[in-house]
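The chain below stands alone and is given as structure tokens, in the form predicted alone.
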Amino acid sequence: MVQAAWLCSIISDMWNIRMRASKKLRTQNLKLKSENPKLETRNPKYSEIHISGAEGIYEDNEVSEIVGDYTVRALNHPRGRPDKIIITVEEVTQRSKMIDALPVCTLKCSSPSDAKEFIERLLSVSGISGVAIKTAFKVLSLKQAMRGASLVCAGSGRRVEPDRERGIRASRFGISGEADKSLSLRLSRNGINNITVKEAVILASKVASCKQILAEVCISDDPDYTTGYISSIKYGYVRIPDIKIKGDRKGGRVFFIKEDADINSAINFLERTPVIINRAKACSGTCPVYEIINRYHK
């Protein structure tokens, strides 16, 4: 009855809460010329860096607590203290799509070079072309990470996100209370039950539920977090330790989309359609890449 009541509440009295924290950094001084050299001044140039973000779909009685939690997270992130925190609380006005979480496993990996090889193999057997994989690695190695994800055609390797700076932002996703408890229990058995892993699994599960997306690869731009992931309906959520060396600020996210997909429809689903995870799946621990390839997740 509790679960049924929660499902009914999905239609109304639910709120999507999003947080983004950032900081402006002075990059250089631009010299402003004047007819009188003594009056020449320097105009500082700034760039905005992403500090932290968080998102979820919650019930009425959770809103104030979550807003407080997100604020504390933003102010105490290891990447530094932000100078801007934007928290958006938006009512969910359309029926949420109910999905299963992706099954979780951890790839046996010990170096960035191994990680690159394993990513190429997993993407290749997922139907992603070599040229598309090369495009993805170019995105993931950009000095300044995109704010969102790049959308790469799985065959031609074309980037089709409308704005290459903003990218595509998977949004409007959450998890039911029962599924959250179940996911925590399964992750705990493998020593990975933390907010970073849980939120990544939830986001990746929504992306994979888009029928036009074949796979996703993600490397955090957090210099202290060196575990990335690759995910798909076929192989689930695959954590990849040592995907980069500690201290490296490069990172990014790539969604591989079917060559003949309706781009606008896919973007609308990823960014606007509310999705709730109502069932957790298996968490199978650490395994070699060949075992992941030989396993088919349904």
Ligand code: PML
Second form
Amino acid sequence: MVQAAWLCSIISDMWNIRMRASKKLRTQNLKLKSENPKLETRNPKYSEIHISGAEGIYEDNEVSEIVGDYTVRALNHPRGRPDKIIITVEEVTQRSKMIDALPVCTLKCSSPSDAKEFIERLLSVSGISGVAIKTAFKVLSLKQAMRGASLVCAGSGRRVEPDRERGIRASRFGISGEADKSLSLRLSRNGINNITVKEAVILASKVASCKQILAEVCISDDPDYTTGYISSIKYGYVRIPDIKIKGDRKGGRVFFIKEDADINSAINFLERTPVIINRAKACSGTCPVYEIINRYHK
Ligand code: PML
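Having seen the form predicted alone, can you show the form predicted together with the ligand?
Up next: the whole complex, starting with the chain shown before.
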């Protein structure tokens, strides 16, 4: 009974806070307006563009401060002012799984063509087939980036996410205060202690902790952000500068799943199981691809 009461208290004191800011853009073809002005007023077309997002798992006493921080972040993002901000504050009702952060390093890379070659090599040594790598490149070069990640079978290259527009949303992750401080310190020694890197490391660490996932590749859909990453338990979080040229709006995420995996249970873990990072690992500087390939983490 005592144990049950204790368990209940650590579960109900935690909150998952998620923020998503977006903006509606009118995408009406101007040519149509000149040809038929009525058409535009009757059928204006809009598409929603993603401005920013954030999430974490926090204690009761942090909720109002974090909601305030997320609101300020949403309103002041370099990608522009949103017209919709959704902040969800949801009680964590399951016990969180505690994991280590992935070790971080930056690949020596200075062009998108080198990046492509390095991605192929790193994915291939992670057990991803050529056809699956091809599928991933197709997804990452879609004109309109998917909202979430594509789930690609590591052998056959089949896409198995149930909804190809929405994709899979890695969610319900956070970092403990101590691990957060330690990660910041390690990242700052390499001059990369900023929210973008930190949040990407936290998300990638949760994804890599899913037993059915072999690797992840990510290219930001932010046209001004040209560093992407490949991550896995085996090689850690490998940042790839110049993965695309500045101004390119393409991007997205691909999770490579074992061919024989239980897809629904993997999706359930990625989207719904709360995971907290409670230890940061080594962050090293820039290194060549062969050094990363020769360095196994597990
Ligand atoms: C994003 O949030 O847009 C993805 C950023 C990925 C790379 C972060 C880094 O510089 O390590």
